[in-house]
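Just one chain follows, in the form predicted on its own, and it is written as structure tokens.
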Amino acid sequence: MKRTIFLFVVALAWLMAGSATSAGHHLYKADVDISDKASLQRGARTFVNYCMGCHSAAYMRYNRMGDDLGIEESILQNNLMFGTDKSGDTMTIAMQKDDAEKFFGTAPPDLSVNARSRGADWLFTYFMTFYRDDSRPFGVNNLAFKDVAMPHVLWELQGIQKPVYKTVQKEDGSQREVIDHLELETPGTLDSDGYQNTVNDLVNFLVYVGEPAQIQRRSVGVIVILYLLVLLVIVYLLKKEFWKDIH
């Protein structure tokens, strides 16, 4: 039995750091704070700005985005929302799935959970991890994601990469070549810090989505463990003063 429960936690690290480190390279580490309002409004700026166009956020209303964030119901509707969109309404897009399937081969997916499914360092990772590929039908692919059927609608800000290859040995002897790292081939108007800060606020407002109720979960139950610990005394207190008198 041990034995079994032994091969199983090493078989699930070894996927676990295959899905890590896609094609040997390693996950870069997002700085999530739920509680920093202000990189949660820098990121649903970038949401909507960036990837609104095709992807949804079906299960988040803009009205709990604005009250969880401290945005002005003005502000929200002049810059966060689109002109037929009312406050109530969920962040949905108009872009059919047909039609997208056309334009992309596959329906951009819902946002609404993606960062509980793939991880945040994950989903950094996929953003930071862009690079031209001239025989993929928008020029681009992700070290993160194979063949990603998404363009890569960063590219203005963080520029165009492009990939750097070494030649490494198979276990037969042969050799081929793999990508090393990315390098930055045509800057964009960020630089590197700017870039990376923008993506993180943009993957903390990811994870913000997929349980906007954290953040009230969260202080709740502070609340919560500090009323145990209290009525963990009391209980003691009444327990000795109920069995004082057999001890």
Ligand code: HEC
Contents of the next structure:
Amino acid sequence: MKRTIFLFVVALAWLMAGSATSAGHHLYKADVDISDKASLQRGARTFVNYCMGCHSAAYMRYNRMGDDLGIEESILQNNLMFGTDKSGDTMTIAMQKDDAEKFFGTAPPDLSVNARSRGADWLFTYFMTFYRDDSRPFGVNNLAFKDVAMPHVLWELQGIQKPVYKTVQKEDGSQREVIDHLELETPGTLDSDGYQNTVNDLVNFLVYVGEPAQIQRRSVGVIVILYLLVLLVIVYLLKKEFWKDIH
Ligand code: HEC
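So the form predicted on its own is up there; where is the form predicted in complex with this ligand?
Next comes the full complex, and the chain you just saw is listed first.
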């Protein structure tokens, strides 16, 4: 039995180590906290202003977002919704899929559950690693998403980064230039910390959109555990009461 448990633990450790290293190159770490409503509100604003020209979040309704994030109806209507939308509408966009394919070669995907498929750290890294690449249609490329068909929509905030190369030796002895890191070439309107905070809020919002119920789920979870603990005490006392004459 002990041996089985030992083998199980070893296998588990091995699996965890494997998943950590298979992530490949360095990912930024997103600081996700969906209980931080101010952060979610800022993220929602960035999403509506910078992303919904091209991306929908078709599983998300405006009024649900308003309720969850504590946004007043008037602010929701005036600042976060397009004129023709009603508050019960989902966050869809006017761009047609066919047109989008003509513009970009590929349609911008719906972002409702993107944070769940990609993960928060990947998204954070994606927005940190756009760099200038004149060979690409929009003049940018991305370290997390090679040859991406999306322009760097937050470039005014971040500024423009350029790649700095290094030479590496391949196994067959030949040499190759690879990107070592990115360097800010033209500053944006935000400094590095300001931009990272903006991206973090945006990622936080996308994680929330991926599963809006998680805000409630967590608080319900805590209540359920507390309830079970109280019940445990009562049931234990009951058991003592029932069995007290039997010994
Ligand atoms: C001008 C149109 C446009 C805007 C604005 C835009 N995107 Fe995109 N986005 C695209 C296109 C096109 C793709 C598909 C890229 C590809 O497959 O090469 C894409 C891809 C993505 C992906 C990768 C999806 C995946 O998993 O494959 C993410 C994440 C993303 N966009 C997030 C955003 C966010 C967040 C914003 C707002 C800050 C935004 N985009 C603004 C056009 C846009």
